[in-house]
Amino acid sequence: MPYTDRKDYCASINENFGCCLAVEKLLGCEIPERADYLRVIMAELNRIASHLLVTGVFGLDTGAFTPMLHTFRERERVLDLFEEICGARLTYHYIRIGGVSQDAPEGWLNRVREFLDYFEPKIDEYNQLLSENTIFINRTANIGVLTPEVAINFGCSGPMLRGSGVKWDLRKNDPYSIYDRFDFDIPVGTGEKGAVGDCWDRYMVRIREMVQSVRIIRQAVDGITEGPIKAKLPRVLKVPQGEAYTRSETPRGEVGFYIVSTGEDKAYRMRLRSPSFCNLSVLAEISQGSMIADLVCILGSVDIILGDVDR
């Protein structure tokens, strides 16, 4: 389970995620109610921590220095919350194969409620300055243009695919865990600023999955109850011999783990789909006769994590 931390360490968490599903529908077993609402309350704010990261990186890209140090104090916010709960800030090998580590600490989760309270008005603070900054605007509406063909074709995923207007997130349409009882939407690329799939759709995207996201951990927050933690599995756990694909979706696209077991207590084959990769293949095809400084831009907005690229 470490590894999977490391192959996209801004999201380690839906990493852990997308490898224990694997793992757990070779085992068949079941996962306590309460540490599904964890795991997605994590995943979720992970997913913002990720974004945020992302967003304040993107802007420094094309000029603008300022927003990253407001984006970077609110991720600091829910490193400290990640800290608490399972005492890392960058990998955090939390959620483990038939539910979490560990249980919230007292009050944690009133102090994710207070999180979200102080980090939803700070998107519209975001808004104001980069969003709907001029020089911002100039530099990334009609560029990197990635068409909803294009993207298909290249197996692209997450906002990528979502920023050219195609409206497909597993979480919705392929829910795992308990997505399907929370309320919540899909953010597309509209064209609003430029070109459909353009550098400033991808961006958009991301800052309106946030706000989706805060509405996904508000219900899990709110919906959890109490009880076990972790399905009782033996201390040394040998999976019955099959395969398993599963697929679940990152911050920056959609994951598969493929895993074949001989009945030992140690996967005989595992291979990934990263997302990642399949983003990064893409460049070329929508960089073809920008300026290079445009090119700076481009690569920003797919938001690749090499690490994920490499696997």
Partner chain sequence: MTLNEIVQKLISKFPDNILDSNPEGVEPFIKVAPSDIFDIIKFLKEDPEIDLSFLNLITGVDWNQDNRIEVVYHLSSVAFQSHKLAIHAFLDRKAPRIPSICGLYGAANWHERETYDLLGVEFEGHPDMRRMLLPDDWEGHPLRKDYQFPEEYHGIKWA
Contents of the next structure:
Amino acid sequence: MPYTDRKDYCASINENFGCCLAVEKLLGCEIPERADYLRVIMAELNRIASHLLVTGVFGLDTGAFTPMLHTFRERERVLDLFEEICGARLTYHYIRIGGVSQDAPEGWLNRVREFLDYFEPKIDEYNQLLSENTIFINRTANIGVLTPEVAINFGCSGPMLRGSGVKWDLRKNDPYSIYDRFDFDIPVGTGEKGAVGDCWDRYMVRIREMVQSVRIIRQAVDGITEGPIKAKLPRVLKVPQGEAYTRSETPRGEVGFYIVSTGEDKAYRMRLRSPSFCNLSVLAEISQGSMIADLVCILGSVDIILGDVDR
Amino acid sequence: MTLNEIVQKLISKFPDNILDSNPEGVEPFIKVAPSDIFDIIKFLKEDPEIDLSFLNLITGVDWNQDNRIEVVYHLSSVAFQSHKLAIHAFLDRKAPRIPSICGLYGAANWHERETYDLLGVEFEGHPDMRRMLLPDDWEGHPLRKDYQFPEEYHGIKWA
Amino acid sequence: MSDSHNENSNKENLTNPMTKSANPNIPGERYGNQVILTTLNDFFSWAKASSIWPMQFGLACCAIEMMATAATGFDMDRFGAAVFRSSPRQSDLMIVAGTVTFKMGERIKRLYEQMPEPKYVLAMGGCAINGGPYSLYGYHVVKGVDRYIPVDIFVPGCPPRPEQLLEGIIKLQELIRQKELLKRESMIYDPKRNSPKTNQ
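Switch from the form predicted on its own, shown above, to the form predicted together with its partner chain and output its structure.
Now the full complex is given, and it begins with the chain already shown.
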């Protein structure tokens, strides 16, 4: 489990989430409701943190230094919230098999609300600073156009696929955990500044997803119930024989955990479908015919985490 | 279409090559003969009612007790949410060879290279069958169960 | 120039013009506080220590913490060490932030050789120090980047907090101040003692 933290280190909690879903599918165990809500809150907060990092660094790639300082400022606030609940800044190992590791400390949910109130207006600031910036638009619009057919053929997922105009989000299309209880939209690329599926669309999908994450967290914070946070499981966990493949939506796309168990306490084989790996494989396809300088842009908009690529 | 109907359709199309199937379990799967994997997956992808157009992943599993290697293809559909299928094929462990499906899915290219890299499965007809993650001169395939950790690599001690 | 340095190196040469009448025979008094006497060694090491240019070299999760350290909130620039360069030829410090694989190790060695003297290496995080969580079963992970290149500072943690990295930078600055100017840095590192064959 701790290794999944270090696989996609920008979105550790979403990775933990996927891994736990796979093991729980094999075990067939029930998760307490409060744990489910805490998982969703943490996963969406982590999505915000990850998108903040990516949009800031994408600005850095295209030559705009300042947005990174702005997004990191908000990211530090999210990390403070994480630190308060589980003690780590980056590799949390918060979601455990059968529940979560810690309950929320007193007043934490209120501080999450405070953060959301603080954070929502900041998104407009990023739009003013970067999204509507003429230089930025000139550098990203019509660059690296990914058509929906190519995206599906190459197994792209997440903002890559949605940037191409395909309305595909596993939280809605194949709901896991309690995502079916929340009301949110799936932003897709519409080609406002250029062709559908260019770098700007992919970037903008991420910005708009943060707004949706804020919506989900608000609903989850309001709907959370009291109760236990862990299912009762034996200390040495023997997973029944069989295999399971689960998929869940991380900030980068679909993460799949394929586990083969032979009935012992260790998995016989575990294979991860990592979103960055599949998204990166399309790079050669979409960068054909563009300039070397544009390659930096395209790579930034694909949003790879190298730990996620080579695992 | 339910998964059951898909599998029935598949069996009527390829009566000899579907070895086993379980469309109603937790993980719906079919087991096929490796030689016809390309045709079967092509049928699944191009039939508009089935539309398994999204390749999730290709995995290799080493069963060294049974002396065989299993290759698993996970396919799903974008148009139909419930269409998910795992396709298993068993290969001989000494010389694992299976036709490549690179011509169908662009995503298969890197997945097959990785499977070759870590388990040594040869994909016939792959355009660029090289190691992907490990250095080109690495010896052995690390995810095989009998893999020995190297003593050193280019003069740097392993342990 | 910093006041603290001023006091340390030549306190007796400096007098306060407000309390004493200026004596033109004493250099420090003739020019007030505008002249500083120091040794060449101190001056150069002061300059080196407060303008470290690290190389952008992130390998894994530690790189994110490295970025967080350089960005708002922790602001590594306070210590003169946040002008990240993309080229090894322009940088003094290599922060090895993350897991080093055998494939990467040889490239790290090459990058290190391209850096101009004086050069320093900071190994950040458990993976770069001894393989970290991958030390037992990681078939492709180098068990410590010091098998390829000499390391000056180790910053443990998985990943280290930004404060820890800052502490590492401060320790490195102390180390730079101690070194003598005319001695080449790489001569201090004894390849016989630290060669990969004996370092186990």
